[in-house]
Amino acid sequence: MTAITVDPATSAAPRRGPVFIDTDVHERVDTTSLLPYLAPVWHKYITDYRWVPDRVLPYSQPTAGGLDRLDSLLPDGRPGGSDLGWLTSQLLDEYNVEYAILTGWLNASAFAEGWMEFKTALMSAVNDYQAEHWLEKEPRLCGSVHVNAWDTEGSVREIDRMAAHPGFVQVMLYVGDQPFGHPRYHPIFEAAARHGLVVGIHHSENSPVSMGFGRYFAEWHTLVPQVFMSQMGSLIFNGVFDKYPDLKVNMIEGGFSYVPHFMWHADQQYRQLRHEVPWVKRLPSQIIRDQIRFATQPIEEFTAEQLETLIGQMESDELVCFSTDYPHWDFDSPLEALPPDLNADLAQKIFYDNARALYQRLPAATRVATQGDRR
């Protein structure tokens, strides 16, 4: 792989803006680059069998750069997020990023069950590549432990292995068509909580909404919040949060405007039907406030009044963490995502404080986080 070198002398000067923590940045690696991190027995799956990630979504993303911002595509044709220098220039140096949490894109949790041992080994290779090529070269980047959730025992071993590396701050689960509240997945949550790792839950192109996949990408993409509501319902009513009271979960790339509705409706159902789930000891809304957080992207174009009202309906200003979703086409710039006249204390919480409180394994603060000028 050829690295892209960005000349600081010709790069744009860093923009003004708040110091912030970005909770969703997608780095990329092609499968052939993982060969040095895989035992030889697995090489033929990539070199001979030409394995590629399972893909269910029946359409491509209808934008100028496909999945990514057009300007994030590299001169050598690689997709956005493939090169450290490029990512550093376009995100970390362009904005006041204290830490960015890598969430990847190649995650076996979203793939169909099959070739189990290979996919478990593949996730280990992703983690080793991530540590060497990203985390150990750029201290502003923090990692996610990728696991093959279909292989629960293998997932726990991988979490235990990678938790020894201080650069990893969460375990990453991409959603396929399975609800993670099922007891088969509980050991994964136990391991994450034991190591103080957040569990990041992210939708994938294999995540169906309530009626499957519509005729158009816009239909499916509009309804992605359903994926997160389904996962929250599964985790809450299957007792995951009561079983692991130290567990923290971040719902990533689904927005957060649906949260008050889910809180109200789940609380009503709990009051009426709690006898069915006696292991759930708190109102769902309280479980959410205690143990679940939400990454902002893709954030709607709120006025300050609308956003402050929405946060008030959640009855907590600690639930929302900022994310850009770099390098995807619907990237949210920290200079434009929040209303410029938003209450400064709330903006501070969203841009910085909430993520720092959530990710306990983040390194120490490197500078004073202040609002600055978001214009």
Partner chain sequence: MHADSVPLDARPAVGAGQAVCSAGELRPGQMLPVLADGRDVVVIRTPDGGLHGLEDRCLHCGRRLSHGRLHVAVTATDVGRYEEEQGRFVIKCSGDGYEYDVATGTTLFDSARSVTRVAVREADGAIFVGAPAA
Second form
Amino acid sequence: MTAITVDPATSAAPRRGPVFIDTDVHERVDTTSLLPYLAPVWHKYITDYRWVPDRVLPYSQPTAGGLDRLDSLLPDGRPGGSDLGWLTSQLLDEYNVEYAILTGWLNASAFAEGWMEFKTALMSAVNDYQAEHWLEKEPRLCGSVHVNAWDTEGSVREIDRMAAHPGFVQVMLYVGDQPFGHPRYHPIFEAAARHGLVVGIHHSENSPVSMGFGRYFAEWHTLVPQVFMSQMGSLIFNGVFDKYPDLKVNMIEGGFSYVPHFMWHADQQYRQLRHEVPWVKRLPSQIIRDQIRFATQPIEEFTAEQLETLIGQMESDELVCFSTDYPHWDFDSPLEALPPDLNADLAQKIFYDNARALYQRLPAATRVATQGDRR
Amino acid sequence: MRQVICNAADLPAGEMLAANLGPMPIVVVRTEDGQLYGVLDKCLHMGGRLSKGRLQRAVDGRECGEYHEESGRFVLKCPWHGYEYDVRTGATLFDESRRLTTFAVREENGQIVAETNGRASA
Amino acid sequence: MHADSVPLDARPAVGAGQAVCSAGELRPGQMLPVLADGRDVVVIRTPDGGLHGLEDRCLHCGRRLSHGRLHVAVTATDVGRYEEEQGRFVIKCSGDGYEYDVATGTTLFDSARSVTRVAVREADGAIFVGAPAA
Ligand code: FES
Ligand code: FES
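If the structure you just shared is the form predicted alone, then what does the corresponding form predicted in complex with the partner chain look like?
Complete assembly follows, chain above in first position.
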């Protein structure tokens, strides 16, 4: 990520880079494609009344291509992530992806609360579409069960239904403005843990930061880690991890550089205020090391020394899992996102081992991934 | 190293073209005001292809809330995370010291020609 | 004789194995700071009558535990359900609130961190700190 000298390899055979597991890849489906998976009673809301997903972000994404990486838009104008062949050539074949975990685009947990019947049905349609058009067509793809967290019972039903499909490895919650530690959501975590599904908590455009959205995208996007700190605080202090010790949560698209700060600060509050939250039985940093993981994207420009120090401050090199966020505008390339002189064992853990340990339902390794495959 | 890139008519004002100069991927730009520039076609950040990004007018602002386009200054905006490069100098707009290699690009006898060791900085 | 009422310079200073007060002076629910053989000790009489001694110094920033609060420990078996643990008492530091189990000296947030326990006993109508006098 420093100034480059011209690399003759760029015009020769592509470097595919390290073997890795991509923990954040957005496949996309437009709502009309979901009609075959929705009961007829819902169709007119999409075909006639033109329902569109909630979007409350007060600005555009001031990037070259909007939400998507400009070169991921399809020639026919469809958004990035709409086409399996295109995704395969730009991501799965371009790089050395062993598995890519799909994280979708439509997730009702980040919408406002109302009309939950429709949104719960929509989530089922998204899941059925995902299974048929993505998971069953490409073995390198693994799925996320989308749920409408506002409807706890419906979410649990959906998790139980989709867990029967071996392609799903995760339950997906997008963050709106609700902290998920509230007891109303606990059955969702219970159901995920029962099936060995990770709960992926993913950022969304509908998530304000602590004083609202701010006046500029740059301001809001800087503070995305705040949202993840809020979610972690909520889950930890509302006892979710103590109640479900088998639960694993992946925090997706918030980066990870905030983690040491959160650990230190939360531990200190716990030492001082434990009697207020006596259902919490471990230091927050220990809960995090036991049960929470972090997807790397959007990564900052780190030197190897900075990144190694940061990981050292977490007191575990097993917490961080690589993610690209393909096809979105802040896609992180596995060839360049980590500093080239990073400790090889650490790179291997970030690219591969940590995600493999996290996602218990991933199929067995298709090939032996070693550091020798890096670069 | 010197190489013909294309016919002059193939690169209208306001457009850009990906090409190779020897082993190097470059992007050749003709700005709206007709000037020709060339920079390495590989973003300094994570290697996004700048030729797949946007050629835009640079935007500046002196005060909060003020946006104005800088006349005669054009930037390449990376298709990925959006780093912006001044096409004349190859420098990013956020840090003068981070620069893409630039190439001399000229029109000669109806052809566009690129050459190494051009204006390293304007 | 509640801790709050004992200014530091007024705390009893005794040699090893000497009586620090009469048994009746330390009532259930009270704590007494003493300087026993040069050591700062807090002697605790829990509401159920138990007698305990701890080094009178918080692991965090060194405040005197005897300036804190003596409480029944609070636990929970489920989110939002506060339960008092009968028979388990804690000192909550007056500073930032670290809690110590009075019987073990261990913090309630980390079983690996404890203040030193000090032997105390009641005999012949008095309370003694440390080994009995010869
Ligand atoms: S690769 Fe160009 S801005 Fe990141
Ligand atoms: S000094 Fe005891 S908690 Fe801070």
